[in-house]
Structures are given as C-alpha cells and as structure tokens.
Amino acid sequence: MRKCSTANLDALLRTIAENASLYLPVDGTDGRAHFTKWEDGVKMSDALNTVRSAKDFFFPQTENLMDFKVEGKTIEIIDTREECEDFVIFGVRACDVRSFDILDRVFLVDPVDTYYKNRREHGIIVSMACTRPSETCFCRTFGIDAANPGGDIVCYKEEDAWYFDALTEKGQALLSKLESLTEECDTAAVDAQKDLIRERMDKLPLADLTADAFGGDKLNTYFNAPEWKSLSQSCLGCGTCTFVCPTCQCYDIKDFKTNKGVQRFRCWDSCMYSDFTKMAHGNNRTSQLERFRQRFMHKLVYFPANNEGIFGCVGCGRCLSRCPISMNIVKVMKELGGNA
C-alpha cells in the first residue's frame, strides 16, 4: 500500500501521463461526469459515477474495422488499424471493472474479437472506492464489493491522502513510476474506510435486493411468464437502457460505399430496437413484449446459463436513473422474483 498527499495528485496525474494516455471522470458542461483526457488543469469529477461507462475504452460505439479496394473484380482488403496506444483508466468504479469480466467472456472467446483484445492489453485500470454509493447502486446484488472494486490498481480516497494498492503486474510496473511521489504506509485508513464503506452499502434502498430467484436453470420459469406483458407495456424501445450499460455488447456492422472503395464499421446496436437483428425475411421479435423479454432474460437468465452462473447486470444503476419512464431491471427483478 502507497500514499500519495492530496497536494501531490496533479503531480502523480502528470507523471502518468507522461508515460501513457490518461483518462479520469470530469464534469461536463451537461454538468455530468464524464470520461476525459487529462491535462493540466482539469480537475477529477467527485460524481459517483460517469454517464456512460468506462466500456467504450474496450468497446467503443463506432469503430472502423477494415476498408475494401475494388478495382474490376479485384478486391483488396485494407487492415485498417493501428496499434493502440498505451493509456490508463482512473477513478473506475467497482461495477464498471466488474463489466470487463463480462466483456471478457463475449470478446476474449474462440474466435477472438482481436479489436477488443488489443484495448483490453494497453489499457491499465484504476479503480476507486465507493465512498458514497447512490440510492439506486445495486452492485452487492451480484456479489460486487464496492470497498473493493479491483482492476490493476485500486485506490482509496481522503481529504488529505490518496491510497493505492497494486493489485496485477500491469498496476506494480505503474505504481512503481510513481515512487518518487508516493510512500509506504499502512493499510488503517484504508480499513476504515471500507468498514465505512460497507455499513453505506447496507443502508440503501436496494441493500436486500437478490438474484436468487433467477439464473441459467430458470428459462421454462420466466419465459412465458404473463408479468412481461405489464412489464413492456409501458416500454419506449428507445435503447437508453442498452447505450448507458455497461454490459451490453450488441452490435451491428454496415458497409458505406465511398469514393475511394467500401469502408466496413462497427456500431453499438440494441435489442430493444424493431429493426435488430433484421434480415430478409424479417425480425425475430415482432412485438415490443419480445424484445424487452429479451433483454431481461439475456440478463439474468441466458448469460448466467452459459457463463458458470455470472449474471449479465452488474448493478451500476445507470438504467435506473436514466431511463425515461422509469422501467428498468429493479423492477423486473422484484416482479417476476416475488419481491415487488
């Protein structure tokens, strides 16, 4: 464990960013935090959380994949990426490292998404305590510590001290650049605070809610349960849900036509849309009832059944306070569970 004087944090900010691309949550001029490039000056968010999350760093909403050559009947296949550059993430929350696992699972498997793959390598996490969780936090629900939220680094913050702990290689080879402006210390404040942290957690309104009425055995359960159609009735299918999640990996992949050849992109796409998923003959899911089952289900029932039980959710609450009529997983979860 190393300290760092709250005096010294733009110095220990500027240091890392010296040697790779540095991220940190900052108040946009929507007055939300989000995600930005630091430079001298700007000062870290005291936001609890970021309006979108840290995914689009591993999984950005548009990506250009590789552009086509065609000259006759002759086609040329341009890789089109660069090697990505080395940055660090600061200040990401315990829900939003948790999504990286999840992530992981969907893009580190056989075939390799190798876009996502080489992010995943030059990016270094920093994570922070949770000292003031929101009402609509839920993280404990699937087994997230916020006192402990993981990642390469982990660090606690007081008002006149920074706390880190290297928690991987990546994280000891950075804070081991940092020596000059931190020092050994014991881990009392830290301990404090996440006692502190904890009986915070307990408090909430969400403290008691449990996923054990769901998982991958649960399909014959869920599936035709007659709640999904009060559930999605008052669903907009506008996507927000699926765009502010940090889990959600859907996507569809479009090529444009240019002057210079065919260009083929990648872009977030949602399962709550009408068009998702359709191809000649149509769409699957033809009802605003099937494609809001869809998500849920896909949450708390199909990527547990195909992932050794990990829930698709990790309970940042993003859906909770940005959804615009007030539908969102909580409320799935108490009625289909028995906990409404």
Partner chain sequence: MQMTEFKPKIVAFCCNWCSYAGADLAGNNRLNYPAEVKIIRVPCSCRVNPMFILRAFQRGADGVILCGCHPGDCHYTSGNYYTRRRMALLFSMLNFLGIEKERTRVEWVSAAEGAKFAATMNDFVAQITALGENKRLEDLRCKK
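Given the form predicted on its own, corresponding form predicted in complex with the partner chain:
What follows is just the one chain, with no partners and no other molecules.
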C-alpha cells in the first residue's frame, strides 16, 4: 500500500497525465459530476457518482465502425480502426468497476468485439472506495463490496492522504511510476475506512434487498407475472434508464451518408424503444409491457442464465435517481420477488 499526501495529489495526477489521458469525475456547469479530461487546475468532484456511467470509455455512445466509398456499382470498404491511446480513468466506483466485467462477458466472448477490446486493453482503471454511499445504492445486493472495489489500482481517500494499492500488473506498473510522490505505508487507515464503509452499507435503506428470488432458472416464474402490467403502466418508453445504466449494452448499427461516402457507425440503443425489434414485416414486442419486461428479465434472468448466475445489474442506483417516472429495478425486484 502506498500513500500520497493530499497536498501532493495534483502532482500525482499530473504525473499520470504525462503518460496517458487522465479522466476523472469533475463537477460540470450543471452542478453534477461528469468524467472529464484532467488538466492543470481541474478539481476532482466530491460527488458519489457521475451522471453517466464509466462504460462510455469502452463502449462509447457512438463510434465509427468503418467507411465505405461507393462509386457506380462498386464498393470499397475502409477499415477505420486505429490503435487507441493509453488512458486512465480515475475514481471509478465499485459498481462501475463491476460493470466492466459484465460488459466483458458480452464483448470479449467469441467473436471478440475488437473496438471494445482495443479500448479495454489501453485503459487503466483506478477505482475508489465509497465512504458515503447514497440511499439509492444497492451494490451489495449483487455481491459488490464498496469497500473493496476492483480495477487495476484501488484508492482510498482520507482527509490528509490518499492510499493506493495495485491490484493488477498494469496497476503495479502505473503505481511504480508514482513512487517519488508516494510512500509505503501500513493499512491501518484503510482498514478503518473499510470498517466504516461496511458499517454504513449495513444501514443503507436498500441494505436488505436481495436478488435471491432471481436467476437463470426463473424464466417461467416471472415471464407471465401479472405484476408487469402495473409496473410498466406509466413507463414513458424513453431510454433514460438504459443510457445511464453501466451494464446496458444493446446497440444499433446505422449508416450515415456523408457528402463523399458512407460512414457505418454503431450507437447505443434501448430495448425500451418501440422500434427496437421492429423489422420489415412485424415486431415481436409490440407493447411497452413486453419491452419493459425484456429489460428487467434480461438483467435478472437471461443474463445470469448465460453467465454462471451473475446478474446484469450492479446496483449503482442511477436509474433510481434518473427515471422520469421513478420506476426502477429495485421496485421491480421488490414487486416480483415479494421481499418488500
């Protein structure tokens, strides 16, 4: 474990930024935290979490896949992939760190998504423990320990100092570059913080929420449950929950005609949208109930069925605070699972 005095943090960030682009949560003009590129003078936000999740770094909202040049009847395909630069995301919370594991299970299984893989290989994650978890937090429901986030380096912020511990080789390599700004230290302060965090986690309003009632084998239990009707009743069919969600990964592939050719790009899509499954001669999910059900069944049943029981939710609470009608996965779990 290495320790960096709070006074030295700016110098530490500067050193990181010398070798790689550094992103960290910064309060925007709207008063909320967003991941922003660090430069001299930029102050890290104290907010618990960012409005958008950190998935954008590996799976951006839109990205160009390839270009086409079309002339007469002929087509030329231009591979626009480029090796991405190294970057560091600083201050990622435990929930978001876990979301990368979930995205990996989609994008890194065969056939590998090279766009995602490229970014994943060049990204270093510095996670950060949550000393003040919010009322909307329920990461523990999914076995995440906010006191022990994953990533390449984990950090703990105390009043007078920041504590760092490398968890991977990549993290070790970065930490060794910061040796002059950090000093070896014992784990007493960090242990105390971990105890405090766990004590606080115990007291959260959603501390008792469990996902035990859900899992890969629960398709028939819930698919035709009458509760979906009232749960989905006032859903607007917007994409807010999907787009702020760190694990939602559905996408669309579209073509854009530039003035000289065609750009094929992919962009986030939402299973909540009415045209998500629409095809030339029909739509297999015509009601909002079906679309709403798909989103939650995917996270609580279908995803675990294919991934050794791991749920497709990390309990970050973003949908709890952002849904225009305040409908969210916690309400769905409580209503369906009956453990209200």
